Every structure is written in C-alpha cells, then in structure tokens.
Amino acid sequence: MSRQRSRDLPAHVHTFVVGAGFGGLGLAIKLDEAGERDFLVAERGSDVGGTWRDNTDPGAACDVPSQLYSFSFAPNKDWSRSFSPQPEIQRYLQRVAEESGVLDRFRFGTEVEEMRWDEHDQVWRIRTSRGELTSDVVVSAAGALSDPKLPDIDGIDSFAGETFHSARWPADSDLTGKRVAVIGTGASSIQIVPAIADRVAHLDVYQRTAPWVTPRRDRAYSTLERLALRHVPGLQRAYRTGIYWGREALVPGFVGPRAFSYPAQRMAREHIRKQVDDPELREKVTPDYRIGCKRILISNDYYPTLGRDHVDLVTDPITKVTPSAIVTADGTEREVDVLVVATGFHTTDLPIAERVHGRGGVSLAEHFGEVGMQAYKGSTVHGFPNLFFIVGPNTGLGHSSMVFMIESQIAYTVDAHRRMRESGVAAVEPTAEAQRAWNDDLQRRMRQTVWSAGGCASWYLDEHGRNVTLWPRTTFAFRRLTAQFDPAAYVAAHADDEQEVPA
C-alpha cells in the first residue's frame, strides 16, 4: 500500500515526530488520546511500518513471539503463527493506523533534511523534502534498524551483477537458476538463505563469525486456537503475560554469572549436533564465544540448508570483489551473478544525528562524537532542548519485544508533554549531571554482562567498545523508571526565560 502525500505541511506544530514505525505510530495514538492533538508525523516512506515495511526479504519474520509483538492497547487477534511473518506484522500496523483516527496528521514521502534548535524563539526549525516548518517539540522515532550498513570491501562497487542489501530487497528480483552470494550470517541472512536455496543454482554464504542458533519454536495456530484467541475473554492476555515472563526469565543469562547461560549454550550445541552431520561444517558453525555475546538467532532450517550440495559456507575473509566474482584470502575466486549484502544497520552511529543541531548549533553527531552515543533514560539529551527519542541509546533488547520498550518511552514522552503544558514550561533538557549519572550506572552494569565479557565483538558495541545499544536490566525495571516524567532531572525554561543552561 502506498499512501498519498496530499496534504501540505503546516507552518507550525507543537510536536513533530520523525518516523511512522511502531514508535511513531504508537506515539501519535497516545498523544491523541491524551488530548495533545497538534502533532505531525513525517515519514520518508510511502506507508506506516518502518522496519516491517522496508524489510521484505524472503523469509522475513519476527524472532519474538507474535502475542508479545503488538501494542498492548491494540492486541492483534489474527496472528496465524506463534512467530509472525513480515507481511502479517505490516498488515497489523496498517490496520492499527487506519482504525486509530490519526492518519490525517501523517505526511508520507517526507524526509527530514535538517532540524535546528532556535534558542531565541525556543522552537525547532525543520527543513524537509517537502518544505519547512517549526515545532515546539521534536520526537525522533526513526529507529535503530532504519539505515542499512554496507560493507567496506575493495571493488564491491565494480560488481557487474545485481547487488542489494537485505533491507532493500527488489520486488522484481528473480534468483532462479543464478549463482548467489550472501555476505553475512546475522538475523536476516539465516532467514534468507533457507528461503532462496531451492531457487538458486548455487549459493555461497560468507561468514565472518559464527552465530549461536537455537531452535525456532514456531507453529501454526490451529483453527480452534485462533477462534479461542479471538473470542475467549482474557485468553490472549494470558498468552501474552506468560510469554512476557518467560522472556524475562532469560535476563540472568545475559547479565548474570557465566553459569546462568550454560543451559542455553548446551541447547544451542545440541541443535548443531542434531542438524549438522559433516564434522568440517560443524566446526565452522560452532561459535568460540559465550552465547548471548552476539545476537542469538533462531532457525530450524538454516543448518540443514548449509549442508546441501549446492550451498557452501565460506569462512575465509573476503579480500576483494571483481566485476563477476568474490575473491577470498586463500586466493579462491568464486563466480557470482547476484550479491546479497546482509550486513545489518547503523546502530551505534544513528544517521539522523547528522541532521539534528541543538544548543549552539552543535549537531547530535558531533555531540555523540565527544561523549559517545548516550541519552538520559534513552529519551533525552543534554544540549538538545525538547528533543525526545523513541528507541534511543541503550534501549535495545537481546531477549524480548521492543514494543514493550517503545510503549515505555511513549508513556514517558506523553507525560513530559502533560507536565510541560500544566506548568507552562516551554523547553526542557536533562541536566548534564543527570545524564552522566544515568550512563555511568548503565556502563557499570554493562561491564558484567555477556555483551561485554562474552568474548566477541558485536554490532552492540561502538568504536570504543562501549555497549550503547542494549538495556542491561529487566524490561519491567525500565518500565518503572520511565513511568513518569521526572522534572527534577531537567532544566526547564519558560517562554520569557533567557536560554542559559549550565553545562
């Protein structure tokens, strides 16, 4: 579905929201419910959905159980499986958007080019691909998995065949009878590889580091079960609650002593033993780091696919790409017709940071370059008044549903709107002390987690080795900490105040 860009941009709105995925859509609904109706959601794409609109690669599906992967205030009674495929998630978001009554304040095909804080007028001056406007508050719900990250490989631009990132899969792509190479063995790759194996003539999968893969406990819901979920009062909420607490029980394996992760690692090793007969392949796919250090993947058909005669797992480093082949460090040149890049996203250097300029004209990217990517409660940043994040720094999860974290940050942001309006405050920003204390505590907790001490390098870590991506505690702890806006951690300015804020 592609929505029209029909309406023009207003000259001014109270709240300007970037992105129409789970975060932007959920925030719009909750702002509207709270009576904060003067907002605009700008989306560069043609529809709601964000990640789930853009990632249409073969096999794309969620690795969080379906019942937990929806808004708590808009449960989906139509899931067909215990783990949702991408088209179902996208249809769910489209339905929620249609029924919410907020789409009149969405502008699709509208890309944010620059946002600057005007200290004199205490507004954000915003330039988009469709014109300019001002806003009192800006909320970035652009997400962490929105801008694909391309590998820096010598000669990749010279490749004469078809090349695309897994997150930008062409709708008209036909891999039938072709020699295909997939670079990367992350979450997207292990879904793509089994999904395309039957169509291709030959498939090379290039692995830099083996992932831990556990069984995918996926099943289709029976007709009776779907009817019960739809019509039996409380049943769907009971499913959701049970799944939630089951996921929270996994947290000690990530943040606790090494022994807490042994059961999961034994299960993953047994998964390899059962599915991989060839000793050489088994050695290649067995990680040498503690489970959970990198994202844990789930699949029932990835390992069997790697064992097929026309599929090769390549672990030698890639040295260059020629117009027709990939060359590895051992000198082997493998001919290829299509190159699929499944190398993830910009997660530790948010691309939107280049476009946001706060107090004194400093860009968010420059600010992060000095202090590292950090925020107060993953939501606000010192030096950037009236800027809020949905899915900000250190709000990602390794075990459960991001929708839970998104709803927590939405509640915090909506409450901030209420407090500002009730107290006549024009602008807020966290104090440097509050932000520093929050992040010092985060990084102290992070040192004992598997992500820092598990023996691997992952996309969770920035160039300094700091985990700026994940939340190192339970999700209910985050929910408690963001339940209400906390003015004591902020400097507030009224409309007639001078904009002087201590560093």
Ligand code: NAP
Second form
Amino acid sequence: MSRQRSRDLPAHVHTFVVGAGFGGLGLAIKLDEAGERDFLVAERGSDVGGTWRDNTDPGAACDVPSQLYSFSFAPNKDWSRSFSPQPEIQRYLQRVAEESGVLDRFRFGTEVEEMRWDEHDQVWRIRTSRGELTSDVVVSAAGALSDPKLPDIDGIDSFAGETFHSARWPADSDLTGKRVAVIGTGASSIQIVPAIADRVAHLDVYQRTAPWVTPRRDRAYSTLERLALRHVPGLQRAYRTGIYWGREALVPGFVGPRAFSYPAQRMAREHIRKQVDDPELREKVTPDYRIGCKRILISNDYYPTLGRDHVDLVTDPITKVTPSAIVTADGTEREVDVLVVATGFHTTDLPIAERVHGRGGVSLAEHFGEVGMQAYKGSTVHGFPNLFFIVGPNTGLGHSSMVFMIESQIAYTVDAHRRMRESGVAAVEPTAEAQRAWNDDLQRRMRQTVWSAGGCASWYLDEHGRNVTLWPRTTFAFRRLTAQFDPAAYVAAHADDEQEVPA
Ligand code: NAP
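What I would like now is the form predicted together with this ligand, since the data block earlier showed the form predicted on its own; can you produce it?
Okay, now the whole complex, with that chain kicking things off.
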C-alpha cells in the first residue's frame, strides 16, 4: 500500500518526528493520547512500517515471537503463527495506524535533509525534500537498521547483471532458472537462501564468518489456539508475559560468565550435527567464537539448503567482481546472473547524524566522531537541545523484542513533554556529566559481555571495539530507568546561562 503524499507542511509544529516505523507510529499514538496533538511525522517512504515496509526479501520474518513483537497497547488477535512473516507484521502496523486517528499528521515521501538548532529562537530549523518548517522538539525514530551497507569489493560496480541489497528487494525480480550469488550469512541471508533455492538454477552463498544457528521453534497456530487467544480473557496477555520472562532468562547467557552460554552453544552444535552430514560443510558452518557474540540466528531450513546439490557455500574470500562473475582468493571465478548483497546496515554511524546540527552548528556525526556514538539513556545528547531518540545508541537487543525498548523510550519522551510543559521550560539537554556517567557505566558493564569478550567482530562494535548499539542489562531495568523523565540530569539549554530544570 502506498499512501498519498498529502498536504503541505505547516510553518511550525511543536514536535517533529522522523520516521513512521514502530518508533514513530507508537510515539505519535502516545503523544496524541497525552494531549500533545501538535506534532508531525515525516517519513521518506510511502507508508508506515519502517524496517517491515522495506525488508520484503523472500523469507523475511521476525526472530522474536509475534505475541511479544507488537505494541502492548495494540494486541493483535490475528497472528497466524508464533513467529510472524514480514507481510503480517506490515499489515498489523498499517491497521494500528489506520485505527489510531493520527495519520492526518503523517507526511509520506518527505525526507529530512537537515535539522539545525537555532540557539537564538530556541527552535529546530528543518529542511525536508518537501519544504521547510520549524519545531520546538525533534524526535528521531529513523531506525538503527534502515540504511543498507554495501560491501567495498573491487569491481562490484562493474557487475553487469542484476544486483540489489536484501533490504531493497525489487518487487518484480524473477530469479527463476538463474545463477544467483548471495554475499553475507547474517539474519537476512539465512532467510533468503532457503526461500529462493527452489527456483534458482544455481546458488552460491558467500560466507565470511559462520553464524551460530539454532532451531526455529515456529509453528502455525491451530484454529483452537486462535479462537482461545481471541476469546479467553487475559490469555493473550498471559502468553505474552510468559514469552517476555522466558526471553529475559536469556540475558545471563550474554552478559554473565561464559558457562551461562554453554547450553545454547551445545544446542547449536547439536543442530549442525543433526542437519549437516557432509564433514567438510560441517566444518565450514561451525563458528570459531562464542555463541551470542554475533546475533544468534534461528532456522530449520538453512543448513539443509546448503547441503543441496545446486547450492555451494563459498568460504574463500572474495577478491573481486567482474561484469559476469565473482572471483575468490583461490582464483576460482564463478559466473552469476544475479548478485544479492545481504551485507547488513549502517549501525555504528547513524546516517541521520550527518543531518542534525546542535549548539554551535556542530553536527551529531562530528560529535559522535569525537566521543563515540553515545547518548543519555539512549534518548538525548549533550549539545543537542530538545532532540530525542527512539532506538538511540545502546538500546538494541540480542535477546528480546525491540518493541519493548521502543515503548520504554516513548514513555520517557512523552513524560519529557509533560514536564517541560508543566514547568514552562522551553528547551532541555542532558548535562555532560549525566551523559558521561551513563556511558561509563554502560561500557564498564560491556567488558565481560560475550559481545566484547566472545572472540568475534560484529556490527554491534564501532571501529574502536566499543559496543555502541546494544543494551547490556535486562529490558525491565531499562523500563525502570526510562519510566519518568529525570530533570536532575538536565539543564535548560542556554549555552551561557545554564539553568536547572525544575523537578
Ligand atoms: P548482518 O547481520 O550485518 O550480516 C551481514 C553479513 O554480510 C555478515 O555475514 C557479514 O559477514 C557479511 N558481510 C558484510 N560485508 C561483507 C563483505 N565485504 N564481504 C563479505 N561478506 C560481508 O546483516 P543482516 O543479515 O541484514 O542483519 C542485520 C540485522 O537485522 C540482524 O542482526 C537483525 O538484528 C536484523 N534482522 C532481523 C531479522 C529477523 O528478525 N528475522 C531478519 C533480518 C535482519 P561478517 O559476519 O564476517 O561481518
């Protein structure tokens, strides 16, 4: 579904929200509920959904059970299975948006080009692809996994066949009878590979690092279950709560002593033993680092697909791409018709950061360049008054639902609106000290986690090896810490006249 570009931009709004995925949509609904109705959501795409609108690659589905991967305030009675496929999640978000009554304040096809804090007037000056406006507050809900990262491989631009990133899958692409190569073996690739194997003539899967893969405990709900979830009062909530605590029980495997991850690693090894007969393939797919260091993947059909006659797992490094083939370090040249690039997203250098300029005209990218990507409570940044993040630095998860984290940050942001309105404060920013203390604590906690000590490189870490993406504690700790806006950590944002925000 594509929504009309609709209506001009107003000259000014109180709150300007970037992005209409789970974050932007949920925030719009909760701001509206709180009586903060003067907001606008700018979305560069043509519909709500964010990552679930963009990632239409074959096999795309959620790795977190649907009962938990949905808004707590908008339960879906219609999930067809325990782990939802992408089209079902996208339909869910469209339905929530349509029933919310807030879509009149969404502007689709509107890309944010630049946002500058005007210290004199205490407003954000915003330039979009459809015109300019000002706002008192900006909330970036632009997503952490939204801008594709393309590999820097010699000659890749010279490839003459069809080529696309996993997150930009062309609706009209037909792989039937073609020789296809997939670069990368992350969460996207391992869903794509089994989904396209039946229709292609030949499939080469290029692996740089083997992922740990565990069984996918996915199944369709029976008619009885669906009826019960729909009609038995409290059942769906109890189910969701059960899944939530089951997921939280996994946290020690990531942040605790090594022994806590043994059961998961044993399960993953057993999965390989059961699904891969060929000793050579077994060796290739067995990782040499601790489970959890990279995102743990779940699939029942990835390994069996790699074992098929017309599918090859290539582990020799790629040295170059020619107009018709991929060449590996051993000198082998493999001809391909279609090149699928499943190499992930920009994660440690938020692309929106280039477009945001705070006090003194400093861009967020420059600021992050100096101190690393960091924020206070993953939500606000010193030097950038009245800028809030939904899914900001160090709010990602390796074990549970991002929607839970998103709802925590929404509550924090809505409460900040309430406090500012009640106290008459025009602008807030966290103190440098509060931000430093928050990040020192985070990085101290990171040291013993599997992400830092597990022996792998991953998209969780920046170029200095700092984990700037994940939350290293339970999600209920984050919920508690963001339950209320905390004025003591903030000052009114006058550069030369810093004032305490009244509590
Ligand atoms: P990803 O996890 O970053 O995986 C990228 C893959 O490409 C890795 O195997 C990486 O190898 C490889 N790669 C990158 N650059 C390369 C190069 N120059 N040459 C060869 N290989 C290269 O990306 P993703 O699979 O799109 O997943 C990203 C995240 O999105 C996931 O971690 C997850 O959070 C989310 N996601 C979730 C789902 C789901 O819920 N089912 C599905 C898709 C994505 P290395 O490992 O060696 O770096």
